[in-house]
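Single chain ahead, written as structure tokens, the form predicted alone.
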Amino acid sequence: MLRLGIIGTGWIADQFVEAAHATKRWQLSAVYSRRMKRAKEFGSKYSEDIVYFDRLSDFFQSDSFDVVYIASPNSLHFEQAKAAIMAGKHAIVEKPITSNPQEMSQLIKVLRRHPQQFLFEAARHYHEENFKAVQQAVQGMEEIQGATLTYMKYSSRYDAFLEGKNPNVFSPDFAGGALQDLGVYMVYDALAWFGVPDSVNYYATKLNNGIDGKGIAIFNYPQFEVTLQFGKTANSYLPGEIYGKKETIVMDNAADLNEVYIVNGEGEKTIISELADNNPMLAEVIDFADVLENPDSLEARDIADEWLAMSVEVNKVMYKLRYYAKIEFPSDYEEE
């Protein structure tokens, strides 16, 4: 049995601990807070036998657990998941991994330096099916023209905002914005289904912090162009098309895949995808236990190698679009 340790207490860590449960493979072990009171909030929904925390420090030295899953707000990911790793903890990190190319850089120099331990970012639709399916797809088609990929919801914390409120999830401060939160789902989708672009552009639509609220990215391959739509402020229902030559792969949207079908050149639809499991994250969790299960083991070892490629080059892509529009956070200005 896994034992695992959880850092962040909002809906998001209910969900992925909701997911390691069902698979009877992990049992909730520790939660850590800066509030007591909410640590035993979260905890208590799942376990008598949790042992819990509100000083950092003593989380990561507690031999309680093995692993953690770090939902904490983005700037704080970084710092985390590095001490996690070196006081030998497994580290399951939601996305963004890192802030920058630069965290993500000392984050491997660290790992490296332990090379017991295993680092995970949490892009749950990575690891679904119906992702792979798409993949699948377009590595059958004779020919790509291009694709238009739409995620946007709208946020119930942009009503905070809009109040005067500074969100975690729209501050700058945080490392916050659409890009970070929903585009990076997209980010993930271009790059594994078509391959690192040769260049980007972000046309972000900025709120009055200078965080983006929503935005168009353009990637630029050598025979076809991508655009990515994005946002927090607005909602779209708009699907995904990915255009072959005649043919067409539509998605529901570029994050959920709860749908996903070709449409030939007579109009014909084939449906592709599965039927999404009720929890999101379910797929991810068995991905990790998976690895984490057979340690020693040279497959596993090669399976995680390239899950933290991916997410490095996803990574250096967040940036370079960050860089296009403008939009900084205080990491990218620390010195290592």
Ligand SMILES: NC(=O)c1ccc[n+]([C@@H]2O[C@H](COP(=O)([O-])OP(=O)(O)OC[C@H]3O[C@@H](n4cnc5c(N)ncnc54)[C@H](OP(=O)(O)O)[C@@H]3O)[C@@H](O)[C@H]2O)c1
The other form holds:
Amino acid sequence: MLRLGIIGTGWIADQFVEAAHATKRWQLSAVYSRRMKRAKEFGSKYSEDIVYFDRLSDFFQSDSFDVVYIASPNSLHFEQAKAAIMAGKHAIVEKPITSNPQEMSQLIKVLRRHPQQFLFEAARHYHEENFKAVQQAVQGMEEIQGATLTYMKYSSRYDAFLEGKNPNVFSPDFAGGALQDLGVYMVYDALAWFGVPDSVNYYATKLNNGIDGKGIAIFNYPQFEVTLQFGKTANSYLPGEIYGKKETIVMDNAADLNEVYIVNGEGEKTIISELADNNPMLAEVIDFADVLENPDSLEARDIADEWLAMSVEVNKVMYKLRYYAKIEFPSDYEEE
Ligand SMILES: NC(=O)c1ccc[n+]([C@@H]2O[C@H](COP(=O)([O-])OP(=O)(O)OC[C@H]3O[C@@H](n4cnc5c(N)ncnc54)[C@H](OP(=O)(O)O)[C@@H]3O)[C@@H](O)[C@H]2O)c1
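Structure of the form predicted in complex with the named molecule (previous: the form predicted alone):
The complete assembly is shown below, putting the previous chain first.
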């Protein structure tokens, strides 16, 4: 059984624990929260056999868990993942794994010094069958002429922002914004389906604190362009499309892939998606368990390396997009 520790007790951590427990390969065994009461409230739903912490240093020193899922605000991921690896834990870090490439390369250095540990970015859709179905369909295209992908959902925290509050997800101090929160899914899409672009542009609609509420990114490839639209201040119902010669791949949503089909030159539609899992984190918890249960398998190491190489590329592109749109975070100026 994989013994799981949790940092960050928001709804996404519940979704992760529920997916993990559904596989019967994981057991929640430690919870950290800034408040002990909250830690217990979170963990007591799952088991009576959980150790609780309200000090991070005690949490990392504890031998009550082997792998930690980090679901804290983005700007905290780097220090927490680094501390986890140095303490001999495997780290699963919510997307985006770090807020800039300096942090990412430091994390990789730490990992190299702790070669027994694994580091994963929890990019849930990347592990799903429907994501792979799109990838395969793209590979089968004779010619690619571009794509338009959309993921835009009005956030309830935008209401709080408009009321003058400072929710983490809209705060530069916590490395928030639409690109970091939702755009990252489509950066994964583009890199996995079309490769690393030659150049990227990002036209951000900024809020009054300089953070992006929504925006349009354009990825330039030698033969075509890919347009990504994402945001947290409006709702979009546009499907995503990938253009071949005469055929088009259509997906209901570029980050929540429920229905994917190909329309051929004659207008005939072939569905290529499977019924999505009820819990969208199921595919990743299974993938992570497959690796963590076989730490000595070279094949498992290769897969983990591939995922991490993808995280590194995504992280670089995310930074280029921010740079283009002049979106800065305090962490960009921290010394090594
Ligand atoms: N994969 C997905 O589908 C998905 C969905 C949503 C979010 N996410 C990712 O999950 C992460 C968390 O997102 P979220 O929206 O849940 O964030 P959040 O609500 O701002 O914070 C998550 C948790 O972190 C702790 N926290 C909050 N503010 C903090 C602070 N100032 N200092 C230290 N700890 C703090 C809190 O736990 P305690 O009070 O217990 O300390 C809180 O419940 C982000 O990286 C986000 O991108 C992923």
